[in-house]
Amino acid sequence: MMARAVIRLLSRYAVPILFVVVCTAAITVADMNLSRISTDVLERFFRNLFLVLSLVIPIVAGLGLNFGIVLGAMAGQIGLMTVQNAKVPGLGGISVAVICSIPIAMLLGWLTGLLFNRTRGREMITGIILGFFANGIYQLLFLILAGPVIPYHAKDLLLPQGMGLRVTINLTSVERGLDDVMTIPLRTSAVVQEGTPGAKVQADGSYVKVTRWGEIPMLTLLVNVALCVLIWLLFRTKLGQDLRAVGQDPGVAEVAGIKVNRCRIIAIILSMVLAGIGQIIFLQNMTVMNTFQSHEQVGFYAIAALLVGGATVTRVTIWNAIFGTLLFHALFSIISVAAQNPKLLNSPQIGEYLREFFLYAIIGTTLAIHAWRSRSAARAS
């Protein structure tokens, strides 16, 4: 019985402990500094996890992984352009692209709940499909459109003919302005030789050097917090009930007088909101917004840290969505030191490749398994 219990614990969170394993490697071989690490994840943690708190609703409403969560970050972004134009200042700025995105990510998001119900069991290629279509319009729009219809007209954003957006925008007016607002240093203390650069005489004669390797953002980690009580309290009311039956068996949720349908849009639409808020927390860290490419990859890097976390294609967990989040992170930030050492490999290229390698290898693995498990579920039943 103890060995059954170890194997099913194994093939559950094969995926988590692979990724502690290979972290924990390549810091012992490589010989890591790990405040400098620390420093990397704890940035990484903080701007990405709304994003892939996003993720969780659809996932326990039976939508599985919403990869049209590129159409909310669209939104978020459209919000963010439109404060730059604007010129909208510091957490003002963030407030008021929040509100912008809110209605757009609202209408995609009841767009794409109403294409998902009619593709019903394949919502998760349906949602990659979408993506690229959306992304042409979004391109349609912002190349063509922006400037001679679509009122911008700021120099910052336009092109030099007046007629379409740069491909990269500085975020000059909400350039960290959540991170910023409110932070704690994280330091650390040695005891140095003297004459050591930066070092300082204590009252017992000794030298101390101290040395700030980061910072924690509060309101960030205050707006996350936030989140994940709330997505606690949802799955607490009537709707969020609802949601979790649907997610478990429509059939008996139709019998049982649940609107699924209905249901269903609604886990898409709240997704897409998040989402699209989730991509301005990012890109406010970011400072720079790649407009015709920033979007792209949201919805698999999110995808796949939820899925390290233990997270599978029909059962999740907001402890799923951190945990993840964190160890993904952490992989991205070590592969990326790890290849310039040259005790390894000594070439940032190939940790480029291996960052890509590992985030593909992630989601199909998953879905393999997942695929798997349930012909086999099939086959006892």
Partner chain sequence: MPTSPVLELRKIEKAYFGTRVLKGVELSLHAGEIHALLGENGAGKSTLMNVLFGMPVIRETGGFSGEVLLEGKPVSIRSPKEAMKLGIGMVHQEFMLIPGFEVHENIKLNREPLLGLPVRRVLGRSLDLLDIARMRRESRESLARIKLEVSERALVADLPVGHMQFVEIAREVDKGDVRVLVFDEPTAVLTESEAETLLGVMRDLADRGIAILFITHRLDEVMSAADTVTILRDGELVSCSRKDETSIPEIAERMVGRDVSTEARTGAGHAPSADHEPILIVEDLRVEMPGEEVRGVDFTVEKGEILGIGGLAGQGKIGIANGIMGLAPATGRVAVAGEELRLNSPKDALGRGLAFVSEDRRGVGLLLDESVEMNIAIPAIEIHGRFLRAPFLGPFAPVDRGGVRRHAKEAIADLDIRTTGPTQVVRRLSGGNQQKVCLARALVLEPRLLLVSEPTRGIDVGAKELILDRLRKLNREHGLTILMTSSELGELRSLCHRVAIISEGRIAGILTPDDPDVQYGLLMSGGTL
Second form
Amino acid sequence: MMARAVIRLLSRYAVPILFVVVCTAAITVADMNLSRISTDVLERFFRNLFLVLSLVIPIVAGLGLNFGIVLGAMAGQIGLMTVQNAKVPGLGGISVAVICSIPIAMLLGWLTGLLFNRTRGREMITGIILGFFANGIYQLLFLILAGPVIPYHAKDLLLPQGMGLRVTINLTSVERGLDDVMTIPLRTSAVVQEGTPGAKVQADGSYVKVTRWGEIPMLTLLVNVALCVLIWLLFRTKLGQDLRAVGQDPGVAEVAGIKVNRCRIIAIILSMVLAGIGQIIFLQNMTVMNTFQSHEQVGFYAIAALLVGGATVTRVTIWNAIFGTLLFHALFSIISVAAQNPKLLNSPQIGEYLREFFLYAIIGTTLAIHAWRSRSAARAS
Amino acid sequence: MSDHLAVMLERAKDGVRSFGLARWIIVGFLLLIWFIAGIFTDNDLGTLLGDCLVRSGMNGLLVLALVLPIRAGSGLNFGIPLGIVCGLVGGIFSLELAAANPFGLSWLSGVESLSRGGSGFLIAHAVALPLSALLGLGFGWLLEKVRGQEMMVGIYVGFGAVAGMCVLWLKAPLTSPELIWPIGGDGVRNTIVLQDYYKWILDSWGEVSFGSFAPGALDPQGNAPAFTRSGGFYLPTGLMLFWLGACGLMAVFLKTRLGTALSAAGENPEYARSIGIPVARMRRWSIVISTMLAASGIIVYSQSYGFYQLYKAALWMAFPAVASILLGGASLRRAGVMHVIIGTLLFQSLLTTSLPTVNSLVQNSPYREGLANLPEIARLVIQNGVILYALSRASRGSR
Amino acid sequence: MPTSPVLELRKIEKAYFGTRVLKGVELSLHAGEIHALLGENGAGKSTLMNVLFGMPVIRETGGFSGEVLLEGKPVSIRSPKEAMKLGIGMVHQEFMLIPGFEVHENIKLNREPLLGLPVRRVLGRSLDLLDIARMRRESRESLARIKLEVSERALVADLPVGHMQFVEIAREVDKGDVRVLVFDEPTAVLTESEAETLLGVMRDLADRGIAILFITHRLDEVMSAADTVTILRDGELVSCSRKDETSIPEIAERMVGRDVSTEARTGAGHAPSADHEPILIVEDLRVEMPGEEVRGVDFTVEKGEILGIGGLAGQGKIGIANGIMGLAPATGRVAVAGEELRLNSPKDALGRGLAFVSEDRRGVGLLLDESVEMNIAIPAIEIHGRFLRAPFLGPFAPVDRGGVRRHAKEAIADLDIRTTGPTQVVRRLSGGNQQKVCLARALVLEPRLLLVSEPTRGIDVGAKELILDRLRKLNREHGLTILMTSSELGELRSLCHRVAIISEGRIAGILTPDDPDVQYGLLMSGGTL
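Can you swap the form predicted alone for the form predicted in complex with its partner chain?
Everything in the complex follows now, all chains and molecules, and the chain you saw is the first one.
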């Protein structure tokens, strides 16, 4: 009985457990610089968490992993371009970007929702292809129409000919506008022997070494906590309960009088809006936007992070998102350090490919396990 | 006599109708491009037409690889990069034989001549086909386990295979100087030139050309064969025969007892099971053959292109192939050889002709750099639009 | 009952595509009574319920005529939601519960009590918080009312199957002002003791003044629980009587009874082959077919006879043929002409000369997007390697299109399949003609035993006659042995030499076509002779 429960727990959380093991092993073997990794992981965590959280609602509503958040990310980027064009600085710029992105994300979400209702049972593959398709439209808008038709004029936005946006845009106006409002550094200090590298002599003659573990951007933290609370609250409202019911069994929900298709569209719209804001948070931290690439892989990365946290295609909690983001980016950070470590891979290139391989393997494996389980469940009933 | 005529007319009408509106639009679009290219630009229509044939022949086998999985009921096989990777392994193996000590094995030395010409092409296949059959078997087994999510899992198997291979390329035990980076740098080069091996081995077989350069012909200095084809119509006879031959074989296969059983398994698995057809095995073998065709497909593609492209080049190759067969009139559940031929010709022609046409049209525009992106954007939109359309059309609940 | 009825249905008439399925049905329900509604499959029970609950399917097919009166006032119910508002509830046969929800969430599904927040004015009701405390409290009360000792916090998925039914009842009870409650075969999935508890709960509810309509086929339950019994047959009201004025045999006879004597009966005229040589021996066959489970049957089919298998839907009659043919997981022993049949292998069954016309014509029987000719030929190609050119090529032998065409033309003429030609796609044929194609594809295998399931379901009268006639002719003139499963008792009695009645997954008895109606009725309703 006990052993069974343990096995069930292990299989349920196989992915996260495997991750912890791999990360710990890599750190111990390579004797890595922990403070550097910690700093990197913290930075990545606050950069990505919001995007990962944007995936939660559609899973609960039974739409699976929303690969369509690429469209939401595009909306966020449009907001940022607009702000950069108008040079609204700092926190105000970020607010304007968010406000600009919301109606676009809502429109895109509504259209995506309609499409997903037509392709029920195949939302994920539709989402992936929709992302590629939307990328074509996006390029049309910002390679061809931006300038001649879309009234952007800023020199640092447009290509010299006046048609199309630059491939990379420095987000000078909103640069870390959210993160840098207030940060708290994480430091530990320890009394060490004389001659330890980096140690500083104190007034009393002892030597103290200060280790930096990274910074916490307080406002970003606050925004993320607020989102977590809002999601938690949402699932305690009538709408949230309807979404849950639709996700569990659309047939029964329909009979009970819940408007299933409407709920699904609402879930997608919410996800898109959040993804738009998430992308703005992501890019204000990056400070540079790859106009035609930043959004492309957003879906894949956020989804992989969520799955690493133990979420599945049908089950998710906020904690999955938080732990997943932390673990996934810890792995990414460790792989890039490990790849350069002569004891391990000794090739930065391998690190890059390994990361990509892990990305696909995580999503692919989780999907396979999900399909496998739902098939055997269907057979059992 | 007039009865006969009426019947013929009716048949023709049926043919026109079954060809479908979407395809007529693409054909119209294509003709428009050709018309524009012919009248308003200095592009040579003969050259364009020849390029269309070459590109279709290059890609044709990859599109053909999709037929059986659709017919057997596994949907669109987005996992063909798995086969492509196998084909590349076979190809690189054949090229490594040109090294002094292939794979660092002295007993293998002296087989350099095997790597060039037809034998190199065959050796590439000899390695790629068994390998792809093996991996295809595993892939088919996996897809059977994840029934209902085949397309999603297929995408990730394809992506994963390519990304995983990237790591292996970096660590491959190769010695041929033409394969590895000269100094420093890990592993195999990004692109490997087939010039001295079996470039155009198919294309040039029985080639017909009108114009200056042709594969196999010497360049003006009388040295190595030319790299690019330019000027005049060119028919890659061997390539076309290879592709159309494979299509013909497929068509014949579909009309055999096994082909019938396979199609029945895809169309209605319950029905197939009720008459004793091993449905799962049919699906598995369709994936094996698909993976093998993809492996061969990339070798054929590369011999025509003139390079093996390694690393992430294969990542996106499934999507144009899928779009082609859908454009040819296939759906998630039905596909035939004619869909492959029509779809490949249409899609590749569209890609091949739009680029030079747009380029010549916009060359005097102040926006020419931006507008030059139009063909690529159109490709993205058409390719993914076609797939999206097919996904949204398939009836609910079905794969 | 002295009171005036709570619910009255008057002169309800309904036709689907010209077929009258309800012919002036009347029903009145009184407060505090348990009213049993009985009838065979297709008698019109479900259509009547669809009318009562305003299901969209009724409106979409042209509505109905007649009156529905609630407490004497005519009402028009246009959706299940309206029915709910009027206090008419239903406990479904298949559970309408969300397994991942807790009991109280299911009881309050889409009727959750809400806490009105100040934001309501801006955001609308959908963002009101759930009043979870109240949800739990009220659910607990409702559970207590039906005496179900289950925590309201339990996950429905973790409950035993029997309890799910009670959760559904609790949900209906929780609706508070429920005046009429319909139970649709509520005991089908329950164990005996659970069923007893359920009947007790129904009694309690009735005593509290709720009118209960109890749809069932178990006559013993009717006798133990119901006050009034209404019987429908072929869309007509047969009788409505107080329980104590009737008896099980009488009910059974009324459910089944029809004038069969005017239909031609083969059974009487044509005896099975004199030597009683068994062609199929079935021992302890158990079949796991969802909804049609077979729980151990033994029977023998003799060469040259037509054995009928009858019974109500869901009792397992469909499962028998599917189990023998290897289409549903089966255990037990089956011997064909003395040789043991490998179970769960369609190929073995077909190879031994069995052929099957499935009840699921479109799902199992046909390749809808293939031509008529290929539909007929494919089984023969697969099983016997017929219609092949160069058969020595094995699986790679090409199909002989000419042979396929010739054979299809013969079959089309023979069975009078109405089609534009052998290349027409089967999807475009009418149901009757599709069924003829199914028959043709079975006959091309030249079987020694033909299994036919529901051969006339959903097809027009002309095709029905032709198919039955053809089966009779195959049996008489070619000596083909047939095992025929059908829900139409009349059809079985007119065609078969013997009819086995299946009840609860077992053979309740084997009758001859001439046995009296009451015996058929009793066996079908779970009784014994």
